[in-house]
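What follows is a single chain, given as structure tokens, in the form predicted alone.
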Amino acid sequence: MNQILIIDDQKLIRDSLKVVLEKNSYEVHLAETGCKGLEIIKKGGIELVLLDVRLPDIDGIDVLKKIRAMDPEIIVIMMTGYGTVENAVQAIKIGAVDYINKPFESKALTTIVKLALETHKLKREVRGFQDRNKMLYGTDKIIGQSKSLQKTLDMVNKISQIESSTVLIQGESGTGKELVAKAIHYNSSRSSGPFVEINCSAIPTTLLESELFGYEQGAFTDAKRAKQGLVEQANGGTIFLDEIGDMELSMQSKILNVLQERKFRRLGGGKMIDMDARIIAATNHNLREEIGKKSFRQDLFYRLNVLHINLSPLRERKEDIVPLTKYFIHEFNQSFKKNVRDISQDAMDLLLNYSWPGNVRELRNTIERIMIIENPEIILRKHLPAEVIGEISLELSSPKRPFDPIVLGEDGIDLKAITESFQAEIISEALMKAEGNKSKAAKLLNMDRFSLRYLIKKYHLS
């Protein structure tokens, strides 16, 4: 139940809304002097004020003014008898959401009570859904301890404190450009406003146009009335142009002047909008070798390269494979209430050597179908998909020197043990021939330096 109180010296006043605000199922308090509205308000629980302007102790401006430094979140609704357009200026500026004058009807100001409450209350929701949005879209929640992502999230944590330069992010599919937009939406000043976007790859060129401007009545036969389109809901806030690469170049050159003019008009109109909405767009495409082919505008792409993030591919950045993998394990643990408690070290070897053609988004896919699937306490090599597992067996199949069959007999074999014996032996040749040089010895062996230091601490080499 929303609870009210009414500050006004009129007993008649104070008595009459109280019957009137309770007849709609609210609690009210009443108070006669400013200062013991004060301390009905200092005890909590008030959402929303009906304050006259005219009191025998402290003005109702100066009431209002105390209540807002107590708690910014109270509705302040001004009432009076006396009423001059200066002083309701005042009051709104100071925060009163209301400024009626006496006397009033009891159905009109109930209407208003209402309409305030409920419009709060939406705000409520409204900063309880950004709020969320900053927590799921935080830096910290883009996991990895790599020096390119770092560096990746500092220069996010920049552009977000920035109001509208234009953003380009690239990288190969998978690495999580989306992710990237978001958090630069989430945690910048357009956060309020709305994150809009579109897959360029997605929409046929002939609907692309019309998604993007809207379009007017009879713009085109199935045209029944006007429709706002993305680039205009996005005012305000972000629009996300996703694989821009693949659009095509008439398209590209209505971006282009929309992003020179900040102007844009609807498909069938003749009214310029006006565009307030930042744009990112991401590309898995070399945008500069699609330049030299033709197919991709320079001088759209000097638009969108204002602020450039590139993000590596997870196969050059091995140090964020471990806790990735942490990760979603937690995640999924959550989402689906299994209970796997760890990966085997083995498996995650296998995991680190992987080449991972579809970056953090094939590895999240491969621990998710695991823990659906299998469902184990703890995940092991035999749970990997073969695509993981058959890749390490090829690499170790085909060395670059001899070496002596394996016979396998009845008893049988330990393939894991020959199989990190001979990688050992590889290894020790490899830092051998490159004087100890572990750079040198991961180029040799065709790895990433992390790689080849988690191997020689495995392994106990020298």
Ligand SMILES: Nc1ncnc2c1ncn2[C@@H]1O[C@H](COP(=O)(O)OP(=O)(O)OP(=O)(O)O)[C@@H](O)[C@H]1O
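Rigid core (definition): largest C-alpha set, two forms, superposition within 1.5 Å. Numbering follows the first chain given and starts at 1. These numbers were taken from a predicted model, which means no experiment stands behind them. Compared with the form predicted in complex with this ligand:
- Once both forms are fitted on their core, the CA shift for Ser16 between the two forms remains under 2 Å.
- Core-superposed comparison between the two forms: the Cα of Glu429 travels 2 Å or more.
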The other form holds:
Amino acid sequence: MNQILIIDDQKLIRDSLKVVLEKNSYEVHLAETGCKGLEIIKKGGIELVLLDVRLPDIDGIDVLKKIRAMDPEIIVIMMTGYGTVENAVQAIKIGAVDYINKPFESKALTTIVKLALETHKLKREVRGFQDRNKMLYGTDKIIGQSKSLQKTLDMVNKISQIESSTVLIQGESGTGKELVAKAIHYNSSRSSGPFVEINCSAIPTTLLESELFGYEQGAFTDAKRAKQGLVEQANGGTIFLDEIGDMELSMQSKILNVLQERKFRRLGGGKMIDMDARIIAATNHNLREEIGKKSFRQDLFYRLNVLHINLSPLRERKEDIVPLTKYFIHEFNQSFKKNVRDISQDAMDLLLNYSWPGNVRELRNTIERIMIIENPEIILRKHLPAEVIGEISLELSSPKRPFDPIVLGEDGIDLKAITESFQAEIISEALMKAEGNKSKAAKLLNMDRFSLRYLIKKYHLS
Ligand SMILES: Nc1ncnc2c1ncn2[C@@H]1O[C@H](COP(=O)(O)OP(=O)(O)OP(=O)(O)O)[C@@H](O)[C@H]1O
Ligand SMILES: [Mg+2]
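Next block, the form predicted in complex with this ligand, ref. the form predicted alone:
Following is the full complex, with the preceding chain placed first.
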């Protein structure tokens, strides 16, 4: 039940308000002076105060100021009598949400109270949502120790402080372009506005224009009703143009125009609309190369490239692999309620040596898959995907090891027996290749003839 406090010196008003509000299932407290009212608020629990502008002890406006200082979350509605409307206007400036003139009808009063409480609740929810996004996309969620990543973080922080300059993020697939774009938005003064994403490569050019700029009724056959475009929807926030390198030239010139004018028209519309959205564009193409091939406009590139962030591929910042791996293990432990404690050193060495063509996304997916499917206490070499293991065994294979990676089972192995059978196998292979010629075979195995003869006898080969 919402708790409401009425501060008014007139008993008649206090009592009649109490009756009306209690009928509407509010819990009502009463105070006849400002001081007594403040006492009650101090005890906590009051959500809304109906406050008379004119009070015998402290002035209503001063009581309002004190309430604001004690707890800015408390909703205050002023009650004004004849000749005190100016005070009400002043009160709103200080932070009262509304005012109501005496005498008032009970219906009007309950409507105002109900509305104020609902709006307040909504605002709190929105704020909670924003705080959550800020937490989810804070710069502390961008992990890495490499110089290059630290530089990126530094840029993200600086760019967030600049209100609306355009940003270009370049990097291979999976390097964190979207993560960075969101971090910029949610750490900027635009964070309470929307973050609107559009993937330029996923939408055909013909649709892209109406998606971005919207249209007026009748702009084309199917335009039965006017529609806001994404640029308009991003008002006060950020628009993320993903894969801008895939945008066709005709569309590029339209975007360039909007960036220059900071104004646009809906399709079939006459009125120019102001753009109040920051544009963050991202691409995994090398735009300078695209300019060379005439598939990207140079002037648009310079427009976009005012502030730029280059995300290097993971293989060029291997220092990030250890912290990222540990971070993902922690993340999936929490989200999947798992209990993976660590990763073994040799498994980590494999991760460090792999080239990660899919960059951070591939590393994240690898850890996720292991944790869902294998759910080990400690991630070992055997849990890693073949390509991660495979690449290193090739790299280490100098001298080349013409056999599969060895897996040491739970029960261990008999090293001597394995080595001997392996030796025997290799020697007979060499003898076959040398067509029984022992000198030739010895050469193939890089050993002398006497040692070979000894081993042939030992293993009963012929
Ligand atoms: N430095 C990082 N710290 C933590 N997570 C990261 C980091 N970089 C990338 N990721 C994670 O890797 C995944 C891929 O990142 P993101 O989607 O931002 O990449 P992208 O560059 O936009 O890729 P694409 O070009 O394929 O769209 C996401 O799950 C993201 O959270
Ligand atoms: Mg992306």
